[in-house]
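In the form predicted on its own, a lone chain appears below as structure tokens.
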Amino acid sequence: MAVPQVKQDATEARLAGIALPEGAGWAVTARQAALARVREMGLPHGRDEYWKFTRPDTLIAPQAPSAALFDAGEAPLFGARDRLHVVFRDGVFDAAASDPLELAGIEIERLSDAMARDIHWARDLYGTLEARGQTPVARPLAALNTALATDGLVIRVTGKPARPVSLSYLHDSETSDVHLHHVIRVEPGAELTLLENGPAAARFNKVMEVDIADTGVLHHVRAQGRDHERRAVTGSFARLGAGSVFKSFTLTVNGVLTRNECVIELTGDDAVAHVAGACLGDGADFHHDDTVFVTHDAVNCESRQVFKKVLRNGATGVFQGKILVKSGAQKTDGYQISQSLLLDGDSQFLAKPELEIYADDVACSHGSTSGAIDETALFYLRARGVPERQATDLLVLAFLAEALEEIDDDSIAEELTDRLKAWFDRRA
């Protein structure tokens, strides 16, 4: 199908003057193929089915809108934790601020170093899962990332590291426009916890490709940066082998525009994939979009999607989630829930849950609700001497609890909950 002229014009305007980064032959080929995908699909437009709730204008503009720097006055998230700490400053690896890239049980290096080598394990993965994720729904901003990203990490997990890998994204320039790309391979029986936090840039486009072999495990927890004016689009593409586990949780607070896309393929029997998120939005400029697509293509697999959004003062939240069960994927267990708590009459939650099932021995469900604070519960707390603001905060935390419970590590969940409480205190 021909790309509409309006999309062609926007795409060529964005690509004008761009030269693809250099690298080994396989890297150049992967980038050229990604650029061809961008031109074939065209960059997103508001009339596209999966962009009708979120305006992509500022994400595809030739120049990134400026974003003022923001200092929350808090200690760095995950800073007290024993971890392998890796820092990116406006999208560039900061060796001086990072720990040495050495940890028993993993091989880790910069994307730019890997892509300069003629032979590297990442050649079979870079751009591969992103390209697979373009069907049946086009994700052109992820393809743009594959074409243009010059930094990121390639991580091969061969054992069970004693410490998590923690990525901190620092934002120092008001006009930074960043593409980061991470490639992760979890070998059979290996296990890793990956932490991410920070605003990263004025405009941030990040892709993470995750290939989990049989019985491999990846736990992923991220907190998206606090900058009020930042814009971000992220794409996570995961492929799961037999008996493997992928669990991902995202906490989002502040920001003008955030769109998180997650594409998961369960290709091996008995695989488990959980993706969850908690979002706090305040103000008419706040727009947050979670778009998830889970494909069951094996027997006896489990997937969960749990998303909670708390919105006030005209904030907007979006959830688009789909479970596709292919014909041979018997005994599938697919669960999806998206809920919003609207703290005023000006905020809105837009949801599009979907199921597409071609197997007959499955247990799949989806649900979406939107409502206000439970007045009975609020009265109960106030009748026992709890001030109204504090009572509201307690009910909000209780509402978000189901999403936070998707984090397997209780200490990480507790740390994020403490940050939410601090956010409530500042917003009082």
Second form
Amino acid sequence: MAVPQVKQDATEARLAGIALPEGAGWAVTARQAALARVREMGLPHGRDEYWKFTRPDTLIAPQAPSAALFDAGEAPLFGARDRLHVVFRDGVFDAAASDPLELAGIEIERLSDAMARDIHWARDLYGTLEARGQTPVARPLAALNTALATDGLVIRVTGKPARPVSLSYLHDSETSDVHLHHVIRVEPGAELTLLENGPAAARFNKVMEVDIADTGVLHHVRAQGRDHERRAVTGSFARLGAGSVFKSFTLTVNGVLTRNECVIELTGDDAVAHVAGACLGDGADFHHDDTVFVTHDAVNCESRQVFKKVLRNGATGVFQGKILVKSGAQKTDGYQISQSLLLDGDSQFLAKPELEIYADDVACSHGSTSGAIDETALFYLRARGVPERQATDLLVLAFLAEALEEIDDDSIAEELTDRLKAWFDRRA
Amino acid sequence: MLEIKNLHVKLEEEDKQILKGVDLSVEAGKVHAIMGPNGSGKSTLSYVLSGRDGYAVTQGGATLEGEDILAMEPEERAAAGLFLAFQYPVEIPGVGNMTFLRTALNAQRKARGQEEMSAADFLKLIREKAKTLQIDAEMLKRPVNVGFSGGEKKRNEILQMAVLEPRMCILDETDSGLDVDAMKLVSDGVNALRDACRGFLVITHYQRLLDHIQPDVVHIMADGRIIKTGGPDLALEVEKNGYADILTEVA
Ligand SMILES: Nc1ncnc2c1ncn2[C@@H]1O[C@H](COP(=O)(O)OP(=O)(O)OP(=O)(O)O)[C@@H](O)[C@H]1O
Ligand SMILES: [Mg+2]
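For the form predicted in complex with its partner chain instead of the form predicted on its own, what are the coordinates?
Starting with the chain above, the whole complex follows.
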């Protein structure tokens, strides 16, 4: 299908003057292919099926809108953990601030180093899972990322490292426009926890390609930075082998625009994929979008999507979630829930839950709700002496708890919950 | 302690008058009981005193130790010492009972300019109170009232009262849903709190509760008014003859 002229124009405006980064032959080929995909699809437009609720203009504009820096005045999340700490400053690997890239059970290196080498395992994956994720729904910003990203990490998990890999994304420049790309391969029976924290840039485009071999496990927990003016579009592309597990949780507080796409393909039997998100939005300039696409293409797999958004003062939340069960994917257990708590009449939640099923022996359910605070519960708390603000906070935390419970590691769930409480207390 | 004067209340949303001139005063150290037919306005009175939304005071007022409580937020009334044991305690999924009670206690202490209670002291306090009400530790860990039986919810109300130690306690049909043993437990819990500086307003349909919690004064409410006030004997009379005689007598 021909790309409409408006999209072509916007795409060429964005690409004008851009030169593809250099690297080994395979890297150049992958980038050129990705750039061709971008042109073929065109960058997102407000009339695209999955961009009706979220305006892409600032994400595709040639110039990234600037974003003021924000000092949270608190210890960064995950900092007290025993971890392999890797720092990116406005999208650039900061060797001095990072731990040496060494951890028993994984091979880890900088993307730019990997892409300079003629022979590298990442060659089979870089851009491959992203390209697979382009059908049936186009994700052109992810292809743009594959074309332009120079930094990121390539991680091959061969064992069960004792510590998580913890990435800190610092934001130091008000105008930074960043493409970061990680490639992760989890070998059979191996297991890793990956943590991400921070705003990363004024405009942040991140792609993470995750290939999990049979019986491999990846836990992913991220907290997107609290800088009010930052923009982020992220794409997680995961392919799961038999008996493998992928669990991903995202906490989002603040940011003018966040679009988190997650594309999961269950290709081996008995695989398990859970994606969850908790989001707190305050103000008319807050816009948060979760767009999830889970494909069941094997027998007896389980997928869960649990998304909770708390919106106030005119904030907007979007959820577009799909479960596609291919024919032959019998005994699929698919679950999807998206809920919003609207703390006032100005805030809105737009949801597009979808099920598409071509197998007959499956159990799939989805639900989406939008509700106000429970006035009866609020009064009960206040009648016991809890001030309104604090009572509301308690109910908000209770609402988000269901998403936070999706995190397997209790200590991480607790750390995020405690941080939420601290933010509430400080504001009160 | 609690002074209610000529209190008129209507629903905010519709033109329906529910309380039509309630006069009542509860002195410190006393237990007053309110009885009355279904729909006469007993719960409405308790809600208006504790500050629930949806009601409009059209005339009259109420004070707690001289302070105009109707002008206060619900949490300020609680901090001032008012407590309502709900007729229908509310379930709050996701909020643990312990968190709830500790937050409430410390919010009240803070409002009164007192120091917050430490986690350790609080644990000790709640364990002791829960024990006397035979509420087990597992129940305290669960979310507020979620999955509690009717009787357990009522016992939980009394536990909250015992921990918060309010000066003016309103109990709305705390006896309903209680088995005989639980009734005794709850009454003992209430009686343990009886002292010279505390007032009670006990709403009930049955004499049985008043056997355990001996009232000083009994009021009969009908159609939004206190239509008769007497001693403990008045409750016995209601138990024996129902409200018909009293209603015709005042009509
Ligand atoms: N929010 C409301 N909306 C409509 N009607 C109401 C509302 N609140 C109270 N009422 C009405 O006001 C009247 C008094 O109700 P209330 O619950 O105070 O009675 P009560 O004396 O406590 O009765 P019971 O003994 O059954 O508990 C009833 O007719 C009730 O239907
Ligand atoms: Mg009632």
